[in-house]
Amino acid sequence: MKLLDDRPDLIAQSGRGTIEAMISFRSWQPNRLLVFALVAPLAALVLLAGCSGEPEDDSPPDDNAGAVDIPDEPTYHEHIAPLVHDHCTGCHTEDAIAPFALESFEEVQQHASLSHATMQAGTMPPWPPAEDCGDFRGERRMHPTEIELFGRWLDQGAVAGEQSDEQLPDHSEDIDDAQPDLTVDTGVDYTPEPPEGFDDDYRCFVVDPDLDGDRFVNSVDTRPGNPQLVHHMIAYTAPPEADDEIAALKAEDDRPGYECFGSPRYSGSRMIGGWVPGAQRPLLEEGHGLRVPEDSRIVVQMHYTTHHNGEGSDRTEVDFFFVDEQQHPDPTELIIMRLAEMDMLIDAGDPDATVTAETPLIPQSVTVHGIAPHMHLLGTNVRVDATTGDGDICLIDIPDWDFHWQGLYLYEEPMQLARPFRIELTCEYDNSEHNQPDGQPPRDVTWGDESTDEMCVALIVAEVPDDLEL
């Protein structure tokens, strides 16, 4: 591997993967160099819970944890609502993105067959990492007791049951009343226009945020202005060096932003946050931020879907919440990091194509917050680990690919990475004739940013150790 010591944003790559940015450590020789990815873009990674796990924790996991008592006749008011509550309305609502609402006896009951065949088959709710890859902050995973609860119930007739007088809690009161203290406005009510024969369409808006100095994100939540539309958002910072790019993207069409399906399509972005539809605003370690450079700006990607509804324009809004400067006067300093194989092939055809990258051997300890992995549509299956010094960790494992459900898993406890440590990504991917999102015969498939292009990345939320020189 060649190491580059004289451009941060410059690419170092080796037959085994690409990563990006240079990190400096003092305690090395000078002028040695560990090239680790700073940047991230990437689409569709949205800040949710995540992965948990102390290396050296051997104890098993707890499988009551969230285990409920089946009555012999359940009904749906006292033991269907309580579960459809924390498990489904988070999106399936009225007027937002899910395809039907479950907020009433009625609705569920018409959709009870539909909602236990997808509960039993794992795919509601998504949760797409593997259950034996960490204990994972958030966990949308449904126990088998509930699913076993729903089951009786509809065998038994869905019946309704008696009307209880207690109101179930509002999804709102798990989240603080903090104000923000940025709000970023997409400054335009937008409407999609996805591309022919597509249900997508990926927007970028620029925001001038106007700081008076560097700040650092612990939490951000976002308010879809049409929640029917919005798929996802994703934040990203924009240097000074980038206006030349940005503006070229914006003059590519006339309409509002640009088009960013893939990446923000700028050098030097760096993502400060994320939502899906039903996330909670999640919060990153007390004193703890991705900083936001005072002369960078805001770049706000919107991922729009008009597969359920394709009417009507949105206009969003999103709350950054800032680490206190009083009570934490000098924060710890997150970065994402980006393992990635840039020099990839996937040949027409090939049903199982394999790509892989890893990491230096890293004489290094690392604190890490989260991690997120990110393919496009062929991606089948998708696991990171990691080989330190006190063993072999498995970070993430997601063995069915879902390109529209993807996340930014941040662990319930931070994870050391005991030097030294290297970690190894691997990407599966079905190019074979059944699989091809648009109908078209296979082709050979390389890495870019087109839905029809490929990636293979790893994103690390780490801290930045102390030796260290960005």
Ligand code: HEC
Given for the second form:
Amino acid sequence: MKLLDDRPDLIAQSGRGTIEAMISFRSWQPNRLLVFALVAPLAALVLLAGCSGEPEDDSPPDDNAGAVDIPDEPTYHEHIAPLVHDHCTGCHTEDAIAPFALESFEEVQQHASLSHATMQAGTMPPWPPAEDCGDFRGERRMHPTEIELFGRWLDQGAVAGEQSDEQLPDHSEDIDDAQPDLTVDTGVDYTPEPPEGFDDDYRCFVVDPDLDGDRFVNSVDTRPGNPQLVHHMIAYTAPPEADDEIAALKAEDDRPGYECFGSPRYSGSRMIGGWVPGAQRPLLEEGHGLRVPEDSRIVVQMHYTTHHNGEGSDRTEVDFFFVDEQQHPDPTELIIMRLAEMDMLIDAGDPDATVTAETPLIPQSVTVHGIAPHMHLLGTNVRVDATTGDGDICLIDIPDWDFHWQGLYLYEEPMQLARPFRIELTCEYDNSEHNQPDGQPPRDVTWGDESTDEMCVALIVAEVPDDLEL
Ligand code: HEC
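Please could you give me the other form, the form predicted in complex with this ligand, since above is the form predicted on its own?
After this comes the whole thing, all chains and molecules, with the earlier chain placed first.
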């Protein structure tokens, strides 16, 4: 791993990288100041955990969980509607982000064969992590017997069957009625304007939360103003020192907010939460949180997509739930460490380029709560492994990277990395002619924030070890 302080040339090159924005694992020694990488040029990260339709379950993992019996003659009303309700209608409703609703017999029947194909291919419901690596909260995965059941229904003519009197539960009932501690509003009705040739517009809005002390974010919930446009939201803090940089970014065009593909684009940004359609309010463990310093601004990065309906405008509200300080006067602070390789060159035309980053051997044990790998549009595979005092651990493996479906994945049970340990990140890219996002001929690609640049990053949400001073 290259540290930014080793690479003054890169600091200059990225223009907004700063030393404190990089993790310096090298200074990770007992009682020494740790310079954590708090997320400068980081991008579209989404808390995918807590998808709707999946009730909280404390029972131990069971390989047969979700298995269904497959009757000889399945019908829509008895067998398929509950399955589609569990796995699809978190997103596939009228007026939501997915391109069509799957709420009625007619709708499901009409899209049945493509739906079956996407289930078999594993692309729907979207859940990028590989099954055999990491056990994440809110996993959106179908059991093979469920896919088989859907297939049999399709093969047998996709019949409706008897409508039952039983009502499927309303997804909105899954949402609890906790009151947020802070609600942030993007402040304007914004009409997405993707760059020429693209469907997606990444726009950042800056809000002053006006806090009277530091707070610890335990969870975030998002109420999109126009669910057809909002693909996801990521919230960051911005220190007061970033004011000038942000002012310059806003001056780049005369629309509200500023353009922010791939990252919020100022120094010292720290991610504090995110949201995608279909996700419930994802919770960190009780009493755990990500710090929002008193004098921070909050920057809300909206990813808008116009691929099935470019019309209308959006004004999104974001609810923050802080650690309750009466109950937890001494919250457990989680920090986001960043492992990255910025010194990268992906040759024009290379169909299978690999970039790796590795931490030095770290002498303390650390508890890891979540992970978010990040690349841009040429990325194909990304994987993070740990070699620990207790053996090797696969932290995450995303075999078919999709920039538009990335996330911060929270572990079902926090992962203990026994000392001494080392974390290794492997990013793979396809820079061949057929994989060019803008349809232009391939060119050499290096690290950067633009959609035609690349990144190789893993953000790791960890508990600060007790014997470490920050
Ligand atoms: C987390 C939200 C979400 C869930 C859950 C989800 N979808 Fe989708 N689906 C989308 C979005 C968004 C698209 C549009 C394409 C994209 O952005 O990937 C889509 C596209 C599709 C398509 C069109 C694919 C294509 O290639 O054009 C099909 C078919 C589909 N979904 C079926 C399903 C089925 C069946 C389920 C449940 C088993 C499901 N989806 C669950 C969000 C979701």
